[in-house]
Structures are given as structure tokens and as C-alpha cells.
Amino acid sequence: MRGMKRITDYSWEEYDALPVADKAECLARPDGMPFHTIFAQQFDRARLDRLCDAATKIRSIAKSRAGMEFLQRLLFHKRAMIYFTQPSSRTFLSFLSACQILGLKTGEVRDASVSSEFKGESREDSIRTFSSYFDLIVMRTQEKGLAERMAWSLSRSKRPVPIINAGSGKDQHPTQALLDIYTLQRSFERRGGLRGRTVVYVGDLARGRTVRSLSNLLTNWEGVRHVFVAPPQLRIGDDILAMLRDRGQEAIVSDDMAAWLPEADAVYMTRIQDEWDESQGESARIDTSRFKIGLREMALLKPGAILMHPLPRRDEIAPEVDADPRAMYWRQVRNGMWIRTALIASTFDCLSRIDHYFRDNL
């Protein structure tokens, strides 16, 4: 792509206070696919499609030995480093069966006190040292922008290990939202897809990183509604208003869940993020009685929309909703693992050959 912007011909200061559409550009490849994976703006319409198409080409191919087989040899002389230090199970399950998919090799940190950073050593100087032993980085931290500082430094490096971020303080979750678009897609695909369609946030919304980047991804079809719905003090922060509707998409702001759920094509359900708390109790302090789904409130839902939750879950969501054929969030976990095995596969430039082999053997 000539005249392409290059991430290494920026100081930190100049890139840090680019556009984000130029951030985009600095960390995609020559062919527009991201070589590191940070915020989710950086996935329009084209490259959406290109990574669902890809997620339901491999769960396609993985179904028979030979296709296991030839994923497993794609990525076998790869490694991949699982840096979590902040905790998660469904996250990191997901990118180590993505990575075993792809037959990548592993290696792990998920407590900082059984790392060198227990010495005294910075993240920046861990993270670097991994980029020695692996050809691949994930990482999840509490800590908002690491990983997009690590992106910058790591591509000026002599080593440029591309770095996927599995959730960076209370900002971005970028491929929480690209298996949240695949599983949208997947439910609506044959019913319209997802242009006009109404989207009901519901909870934790002025800390859920996953609603952030889930309203960010939606912007690329048109006409979609977004309907927040929380507590006064959780409600969704004034920037994602501003960048809906600077993007023409209305954006509603609401307390009432049960007058929103008739409207609604897709619910999508967070828990109360209190590991965010400023003061002990701040958040059991909030009455959220009205903002939980029981079987009476799945009765007010349409009989064509979904049920989505990032998970885990507490009492948000009660267990007997999981037999209604529309709750969709046991279907999300597993289309997060092929939607990471896409992003994996494309990071190294294996779509191509993903294609060829679908189209050659099924």
C-alpha cells in the first residue's frame, strides 16, 4: 500500500495523539489487516466479513481429522506467549485453544508475582523479554493503553512481535466485540442481517470495556439503534454518544430495561464491574433490581431476538433463561474460539490458504 503510515515513523508522543483512523493504519499490515490487534475501530465492514467468513471456514474444515490436521501445520514453527495479568478464564481458554487449533506452541504468565516484575521489573521490560522467546504476544492487563505502547515500541524494535490485546483496563476489548459481531452475524444472516437492527445494552455500562468496543464495531452497518440502559451512575460514558452520533446512529440513553425489551433485536447483558470500585461497597450501594432478566422479562422479548452476555455472569441473568432457545451466550464462548483462531490466522497471513483448502476439500 504505498504511502502507507508506518507505525515506526512516529516518536510515542506523535503517534499517541494521531487519529485513531491513522493509529489503524500504523498497525495494519501492507494488505489492511491488522498485524496488531488493539481497539476494534480498526475492523470496517471489509475485514469483519473477511474474519467471520474465515471463523466459519475453519470450525468448517476442524470438523474432520484431515482438516485438523491441516490447521495444526500452519502455525506448528510459531510460538505464542498468553500474558494475562489480570484474571480470566473464558479469555484465555479461548486464545490457548485458538492457538492449539493453529498449532502454535505456548507459554504462559498469569500472576505478575511469579515473574520478574515481583523483582521490580516493568512491564514494558517483561513484555519486551517475551518478544525474545515468542512470535506472538496476547496480552490482558489492568492497565489501560499497555498494550498500545507496547505495540509502538515492539514494531521499532528488531524484533516486531505483533501483540493482540485480550483487554486493556477499562477501555477496549477489541475481540470480545469481533466474537460478539460473529455471533450477530450468525443469528441474523439469514433473517436480514444487522442493518437497522436494535441493540439494548444493559448494566455496567460506564465501565464494560465490551460495550465500548461492541457500539464501536456496530457503526459499520447502517441505521443500527443503540439503546443504553442503566443505573444513573453507570450509565455509558458521553464519548460513545458522541461517536454514534457523529457517525449517524441514534443513541438512546435509558433507565427502563422493560420498556425497552419488546423493541429490541439483541440484548446484550453485563454484570456490575465493582473490581472497578474507587471505595469499598460503591457499587452494592446502586439498586440494580430493574436491570436482571428472569423468565418473565425473556417473555417481553421478541420471539426473533437474542440474549448476549459477555460472562461470566451473576445474578443478571437467571439460570433458567438458559433453555430459551434465543439466550445466545453459551454460543458466544465457542464462536469466541474461532473468531481468535480467524484473528490468529490473519495475523500471520493464512487466510489465503484457509481459503484455498475450503474450497478444494469441502
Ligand code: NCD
Contents of the next structure:
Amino acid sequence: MRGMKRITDYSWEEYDALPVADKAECLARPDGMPFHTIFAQQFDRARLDRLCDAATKIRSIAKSRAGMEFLQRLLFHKRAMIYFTQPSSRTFLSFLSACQILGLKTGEVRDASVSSEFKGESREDSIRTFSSYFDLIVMRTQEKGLAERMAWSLSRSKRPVPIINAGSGKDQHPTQALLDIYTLQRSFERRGGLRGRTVVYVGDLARGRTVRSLSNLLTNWEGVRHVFVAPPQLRIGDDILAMLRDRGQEAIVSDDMAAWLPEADAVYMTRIQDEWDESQGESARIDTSRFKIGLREMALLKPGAILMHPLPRRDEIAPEVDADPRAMYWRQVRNGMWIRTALIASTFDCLSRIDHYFRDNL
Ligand code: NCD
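Taking the form predicted on its own as the starting point, write out the structure of the form predicted together with this ligand.
To see the whole picture, the full complex is given below, headed by that same chain.
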């Protein structure tokens, strides 16, 4: 499939107008895996399986000192810039740890006010500067589309450094979706997989980007039923509903969480994203009391269902729920580190070396 669409053949306007599948092709490496990781639609089922398999191999390789030494040598000659101008601790540390596992050295910017952007430099110029010093840029920004635009721009430069989108505005969070898929796969692998499962997403579905990316990835499994439960003011975007229906999946909108809990195979809770409020107290005026999970709600869930959350949580899941074996959110965090390690290894074409090491030593 490679060799057809190349990002360097397009002006930004031409690229931006391409259908998403063509964009994905532009962002891919010759083996079809992403070079730049910008949006969830870049991952088909085979690519997801490849990454989940690599993550599982890496985590068992990392259990021994010799295995850790092998991993550390894979990318010891590379450097990564972690550029996070939106608050984050877990995704930041997750990427930092993933880089450390593979031996990459890292630099970071976490606050644009301490960089030259404060002197009036454009984000584009700042990122272009990083590409002179680093071999990978992991970025989280407020602006939808900036990571994609930088991927286009760097690809045309003399240093086409890969970009990984670690959260772009209200739009996408592809690596969170990867860790969510990895968690779902591990939870259901011995119980028939993800086909035909009912996933109930709850909370701020209008402004949360994780649900947008995850529902996209889940279309890689047949017959998934997506139920979007939110107060009317925070309901999921019509673009996501249209995308799911287009791919033949059932997409249901509801504001009755309790009615859907007994149906769910996975419940994906999210917090209210009030940092996006357009007027003071906008979120505080919304009644969110029926969108929280405590022990009473857990009693409505099937014994085999799982409860997920991208974290950070507020009060949408009571701490007492943490002890329930169906609560997966702490495992999601750990899975995130391994799947991001796999993604970085894939970005630099190291997956077959990992396969060989695993075959010969484990
Ligand atoms: C999410 C994000 O930043 O979109 N957090 C994360 O990456 N784990 C969700 C959130 O902030 O609520």
C-alpha cells in the first residue's frame, strides 16, 4: 500500500482536504505503521494487534536485567523532546518512562511561558527548533490540529522528525485510546474478545477527547455497540455518531446511566472538563449527580464487566470502588507505559528486533 501517497507531495491546504484514510497513508512508515502518530484512524486491526503484541513482549522482556539492557540499547542513540503546554502528569510521566525503557534521552518543555514563545516566537518555530536537537517530538497542546500541521511541516524539512500526539485540544488523544484498547484486549482475550461488546461511555463527552479517539479505534471490531451517556449539555458530537453509523456500528445517546449499566461489558467514565468552560461556572450549573459510580452502581454491573477511566478522576468514581476487581483504571496507567514503549519502538522500526529477542530468550 506504500508508495502511493506521500505527505511531501501536498501543500498544507491540499493535505488538509484529503480523506482521513489518505492522510493516514501520508503519515505512515513504509511498513504501514505510523511514522507520525496524530489520530486514532491511523490504526487498523492489524496495527493494533501488532502494537499490543509488542507491548506484551516488551513487558516480559523488561522483567530481567538482561532484557532491560537489551531494551535500553535499542534507542540509546536517540533523543526525545516532550513538549507539553497543557497540564499533565500521568501522560507526561508515561512517555518519560517509555523513553527511559528504550534508552532514549529526553528534554522537556512543560510551560510555554518559560520558552521563547513568551518572546513572541510562534509554536511552529519553537517546534522546528526542537527538531534540530531531537529525534522524536511528543506533544500535548491546547490547539486542535497543531501536531498534525507540525508533522506536515517537519516532513518537508531537512529533519523529518516523527511527532506523537499526546492530546490535541478537545479532538484526539490517540495514545490514550491505544492503552484503552490494550486494556480491553487483555481483559477480554480469554473471554471471546471485543467483538459485539457494549461499551458505555459516561461523563463529559462533548469536550473529552479520549472517548472520541477510543470509539474510533473500537470500530476495528465487528458489532461493537457504543452507548454515550451524558447530561444533554455534554453530549457526544454528531461527527462521532455519524462516523460510527457509517461504519455499521450501533451508536446510542442516553442520559440514563443506571438503565445502561446492566448492559455494559465496559464502562468508560470521564471527568467534567471544566477547563474548557466558555463562561464562569458553566459546568458547575450542569447537574452531573446521575453520572457517578459508587458501590450501589457497581452492583448493577455484570460480574464480567470492567470499569475504566483515563484519569485524573474527580468524584465520578468513589474511592471505595477501587477495591472491586472490575476496576481497571490503575491497570490502564501501567498498560499505557508499555503500549507507549511499543509505539516509540515501532516509530523507530524496532519491533522485529523485539520479536527476535523474545523468541530467542523467553
Ligand atoms: C485525559 C486527557 O488529558 O485528555 N487525561 C489523560 O491523558 N489521562 C483525560 C482528562 O484530562 O480528563
